[in-house]
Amino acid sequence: MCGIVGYIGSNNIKDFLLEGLKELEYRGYDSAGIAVLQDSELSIFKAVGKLENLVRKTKDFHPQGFGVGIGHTRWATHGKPTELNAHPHMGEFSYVVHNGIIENYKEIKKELDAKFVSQTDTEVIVHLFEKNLEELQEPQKAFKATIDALKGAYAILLITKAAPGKIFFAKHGSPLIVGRNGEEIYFASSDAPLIGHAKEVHYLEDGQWGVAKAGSVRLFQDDEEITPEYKPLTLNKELAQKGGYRFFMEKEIYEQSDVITETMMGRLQEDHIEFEELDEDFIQGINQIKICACGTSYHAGLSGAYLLEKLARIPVTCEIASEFRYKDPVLTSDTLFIVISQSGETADTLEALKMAKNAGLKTLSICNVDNSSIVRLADRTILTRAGIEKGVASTKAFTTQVMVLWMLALYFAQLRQTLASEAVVAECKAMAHTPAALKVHSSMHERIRRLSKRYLHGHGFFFIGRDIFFPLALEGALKLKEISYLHAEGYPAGEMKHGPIALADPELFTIALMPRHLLYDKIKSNVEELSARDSTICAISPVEFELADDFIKTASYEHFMLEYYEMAVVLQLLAMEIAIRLGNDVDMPRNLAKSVTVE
């Protein structure tokens, strides 16, 4: 999840990049580049850190006149965060700045006879685009050539001595709009960067690229030129950060389909799981593995131990980070211990992770942010690519992890071979479902904020579930708890009887999840038992439950991990809409912070 911004016009250059970038800053701060066209003479300034190194950097850099600049602020998903691996990159005669994912950039890479000087996947577009103008002699049948080579996700701004005063431009799966004012054209990957410059805008589909010169865009769907739909634009930089949302956790709420996309490609196959970032070597002598956490990374593990076991029959202990640490634990060198944590600096977790590597054990971190702290001290780090998070109770971050958790559980089971093919296949396409199930819809959404209104007093929540469902029902518990303020406790169905039903009585609200197809008839009986004891009942389930106060009625997928990603935004909206009720903050909780860095 990076950010880019491009400019073809007369004013300052620079200072539009810049600003643009600052605007951007959010969606990743690894590194930053600018490059600017003026008369066939190219710069390019690139830092690695936060924008203000770039501003440094580029102080005495005073473009005047007519030209043409894109930038980029980066998120690391291939190549550490330095100065090679920033964007833009460039060829001989032409930059190119990328945000999203190319999957066959490894084969395209062996393909070209290019000197490579950066680990990223984005420089085989501008080695790619110079060879195939070399081949066609014209540039824009050469840019069009280029990204229907591409497999992935991109949106993409490329500028070349071949074509000056021109941006040639293309998207497939990440955000990219273009402006304009009179002469004057604008991209970026959102709208803040435009305010204030661009009058109207264009927001590009998917498929759709083009080429822009000053006062003009071309636009092409396909192969067909279409035009331009433009629409005024908002005046409100915080609104159009937030997209339209009203808190930036609405906004990561409705991102999760698009962002798990971004999870799984490159690793996803149709009938088998990759991690360039594993090999048989790495995973030889585990015999067991211990995942340690805090808050809800520890429940994305925890649902990680169901699918480990269930899938590839490994024994699998979770701990949370914070009691792990002065447990005196036994730690065996066949045990693969798994940190996971969003923001790769949480206190406890990395205090784990130290004593995993003083006993010798192999390492795995599961975290968001490349270079962070954890990810620099584990043997090997698998990304989530959720992008920046900036609501404090985490969405994006967990289904992202659980996910990487389950390829991690089929890519276990296929070295151990514990599934057949048949299986292996099926949990594949289960999974490539899984951003259908992660869609918020209007009406769903408009029946839980309908029915948040019922949630507001009280003297407590049960959320209850069984088997992997019961860590998501921890961590809907969690989810309202920090924004609401509301006691809420998570519990395995089962243990019901073992004395919290003590409790059970109008005043108490029960939120069950209730799949379809993981032991649906045993958690129908816990909830009945609820139920004779007058609880306030609301089921989530795809069978309709005659008993419910409140029924959330989800789709019927045929796999009980749609269903689980499914019930998750369910409960990450049922939360929301009762603290919104509230009137409380719901990106910036009471007493709470982002990353957790001390103890």
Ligand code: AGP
Given for the second form:
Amino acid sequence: MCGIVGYIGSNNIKDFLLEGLKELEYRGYDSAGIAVLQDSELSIFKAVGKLENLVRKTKDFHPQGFGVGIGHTRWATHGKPTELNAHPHMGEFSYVVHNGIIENYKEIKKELDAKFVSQTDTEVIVHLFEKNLEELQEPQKAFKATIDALKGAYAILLITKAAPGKIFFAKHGSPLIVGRNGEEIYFASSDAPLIGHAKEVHYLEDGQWGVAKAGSVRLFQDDEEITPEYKPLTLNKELAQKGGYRFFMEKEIYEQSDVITETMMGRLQEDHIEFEELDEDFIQGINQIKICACGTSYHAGLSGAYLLEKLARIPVTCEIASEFRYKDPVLTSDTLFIVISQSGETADTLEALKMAKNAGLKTLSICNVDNSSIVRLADRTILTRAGIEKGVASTKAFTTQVMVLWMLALYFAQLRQTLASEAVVAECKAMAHTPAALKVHSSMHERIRRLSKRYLHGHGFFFIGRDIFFPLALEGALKLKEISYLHAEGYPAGEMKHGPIALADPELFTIALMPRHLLYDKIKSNVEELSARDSTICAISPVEFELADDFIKTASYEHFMLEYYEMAVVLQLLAMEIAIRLGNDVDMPRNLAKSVTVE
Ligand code: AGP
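Since we've got the form predicted on its own here, give me the form predicted together with 2-deoxy-2-amino glucitol-6-phosphate too.
So here's everything in the complex, that chain up top.
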């Protein structure tokens, strides 16, 4: 997830671009860059790291008068955060910035004999445009031919000496807004950078593209020219960064349905999984897997362990990093050591990784922040591409971590031939429905908001589930603890009768995860035992359960992982709505930090 800005006008091009990127830094800050075209003079500046590095680089750059400019702040998905990989990307006489993932960039790259300087997918856009321009001789036609060739998600801004004073733009799968104020034209990934500049905005829809110049925006939907639907711009920057949601956590819960698509992009194919980050040589000789992480990432790891054993029949253990570090573990060279971390900076996880590397194990990190300490140390990394997660309570990082692990389990199953090809296809089809399973429906959210008022007190919560729904129960309990400060425990449902059921009474709330397609009868009888002892039950299930005091009905998906994902969203919303009722700071709960970089 990156941020892009664009400007056409005569008022401080550089200031608008840099201030606009500052407003978008929450979308990514691995590197940043701007390009400005005045008459036929093209200027470009790029810097790795935080935006202030770019500000320093441009301190002696003072473009005066009319021009067009584009800017970009990067959250790496393809290619390390380096200056060469920073946007804007350059052709011979054109520059482009892009947010999204071009899924077919490798195929396009093969067809181009241009000199590529970066590892990114984006660079193909500007070289393809210039090739098309050579053939079609008309910039607008060349731009349309370029975007027609792209597969994947994109929000693009392109400037070129072949069309001074103009910005070409296109939107498909990634957000893009065009704003205007008299002769001045603005572009941005969200409305925050436009506040105080544009008077009215048009939110582009997928398939919309066009060309803008001073005082004019020509907009097309596919091949038909249409009139932009301008509306007044929201004026609250903080609200704009939260996209109109109350908290970053709420925004990030709603984002999951979109970001999961980026996680799968280029990896989930119709009938198989591929990882450009892995190869058979790397996997060669691996007979077991050890996963190591903390907190929510540990719960994702536990979920992945179930999937890897179920699908790839490979022995997996999953350990809490702070325990693993001091237990004098037995490590064998045929073990793949996987660390999972949203931040890539968690001290215990980083130290565990160092132990594995010192023991000579192959290491793989599943991480959301490229160039982080863990990414730099691991032999290989698979990025979750969740975009920046600002809420301390992790949501989209968790669901994208589990997706990477589900794809990894399928990848190993393909290599070890533990699944018939039709079973692999069935898993791929199920995965493709994950965005729908993660989608938040307002009716569901309102139901959870209403029933949350009954769970503000009491002497504790049990979250229970079986099989892969046990780590999900752990995660649901952690979400609640973190932001509501109420006590909660996740438990394997089959364990209740080995002691915990002694706690059962009306003041003990049990949140029961009851999927239709995984041990339903077993979990049902566990919940009946609790209900018979008068415990207050909140059942989350696609199957009506008459013994529940509260019942949250979920969809009837055919695959248990789609049930898993929908229930993950229910648990996230439940924790958030309870915390809101208790008046807590959902985004910055007490005693916690987003990244635990100390022991
Ligand atoms: C999750 O909601 C918590 N904020 C916390 O448990 C977190 O998952 C843990 O600290 C690990 O962080 P990491 O994923 O950045 O390594």
